[in-house]
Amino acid sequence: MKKKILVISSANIDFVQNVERLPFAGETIIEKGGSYAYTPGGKGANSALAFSKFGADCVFVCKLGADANGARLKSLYKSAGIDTRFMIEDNEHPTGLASIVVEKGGKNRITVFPGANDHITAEDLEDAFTCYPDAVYLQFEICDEAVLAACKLASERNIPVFVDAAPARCDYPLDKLGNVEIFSPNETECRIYTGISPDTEESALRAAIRLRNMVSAKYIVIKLGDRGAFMFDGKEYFVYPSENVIPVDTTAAGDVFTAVMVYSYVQNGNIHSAIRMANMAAAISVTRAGASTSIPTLKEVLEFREKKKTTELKIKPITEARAKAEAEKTADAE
């Protein structure tokens, strides 16, 4: 049965620039081998599209400017099967814009101009809860007032809340979020919130414990980029290695990871399989350029998983045979 997920977050137009390298201060580079494009983006929109592609019944609440970018985005969301009934048009502020610079190797740097995203109010959200969602999904690219109001409305209705904790601020009122099912920052965000860089298992555990003291969360899931993910449930911690792929563009990989993790968790309640599924989805996304354009479908992730199983089955007998041969060789030598 389809689960209904209410996403309350941001929507942007992304100005994506693919470059060999960034210029130094005062330097001008003529980028002959690069490219640029305007594409749909925003952490909320990326997540809503991921939920929709995976088969969830996704209701998306965001605030768009009364401009061409806003009209284009709303049309795109509708065509993707997202419920846009509760989107708000802002006549005073433009649609949000993100400037994304992608260097050779896939690393990105992002500057966001919030525009209308920063002006969602508590009053804008109440009607959206009449859709009776199974889960509420939030990020921090909208104003604090809207995030905290959404948490309160969800709590009053006993609806689980999931938080992709980005972007981060050291003064964010995390203690006011209330009960959260999954709270998920990436490495940088984790360091901003806790002052601890999750570079090792030991430091990731210390950071997760500190986060759990700051947020009333059932699970803390730290996204570790190409190192995979770390989960702490208050008693035990688990490490989930990333998939081995060659990255092209890491933009939106975190959005894809968290959305797919939440989708899978809401479907079956298993945090471990949810994180493994999210790792595979993120791995596919980094092999593609762009934000919304990099999001895989459920079918693609399932095919990736089957291919991985087939590969592992082929490798295992070879490994076992080699180990046996080595053991026999050692025994003969003795």
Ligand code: RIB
Second form
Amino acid sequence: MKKKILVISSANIDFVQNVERLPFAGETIIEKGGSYAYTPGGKGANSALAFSKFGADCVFVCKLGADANGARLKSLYKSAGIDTRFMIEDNEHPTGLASIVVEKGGKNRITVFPGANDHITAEDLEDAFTCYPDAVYLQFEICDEAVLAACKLASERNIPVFVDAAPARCDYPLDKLGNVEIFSPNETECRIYTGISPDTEESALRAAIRLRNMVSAKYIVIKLGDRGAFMFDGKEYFVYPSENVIPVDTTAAGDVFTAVMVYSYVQNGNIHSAIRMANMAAAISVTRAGASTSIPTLKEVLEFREKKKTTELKIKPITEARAKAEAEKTADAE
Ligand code: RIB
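Please give the other form, namely the form predicted together with alpha-D-ribofuranose (RIB), since only the form predicted on its own has been shown so far.
Time for the whole complex; same chain goes first.
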């Protein structure tokens, strides 16, 4: 059965610049081979679009400016099948804007000008809960007041809360979130919250234990970029290696990962298969440019998984044949 996910988060227009390298202070670079574009983004919107592309019933609450960017985004969400009934228009602040610089190799640097995202109030959210969601999905790209109000409204209704802990601030009031089903930072966010870089299994475990003391979460899932993901459930930890792909642009890979993980977990309750599916979706997303433009569909992820299986099956007989040949060579020599 289709689950209903209520995403309460951010929406931005991304000003994306693809460059060879960043200028030094005081330097001007003429970027002849580069490109720029204004594209739909925002951590919340990227996640809402991922839920929708996977076939979830997605209700997205965000605050947009009463401007051309806001109108463009709302119409995009509608045409993607997202329920936009509870979106709010802000007459005083502009639609959020993110300035994104993507260097060769796909690494990005993002500065967000939150605009209307920073002005969602507790009252703005109450109506949205009348949609009876199966899960509430949050990120920290909107004001704290909105996140904490959403947690309270969800807890009063016994609705599980999922948190993609991005972006991070070391003074974020994590202790006020209440019970969270999955709490998922990336490696940079993990370091900001805990002071520990999850560079090794041992340090990832120490960071996850520290996070579990800061947030009442059932699962801590740390996104490790091209190293995959790390999960701690309070008793055991698991490492899920990433898929092997050549990255073009890592923007929104984390948004895609967390949304797909939550989609899959809400559907069947299996955290391991949810993380594996999220790894595959993130792998596809980094091979594509842009934020919302890089999100794969469920069908594409299933095809990716199928192709992987086929490759694995193909490799096996070759390995066996080699082993046989090696054994025969050894026998001949004796
Ligand atoms: O996670 C990627 C997103 O971060 C971008 O789309 C940008 O809008 C910022 O919110």
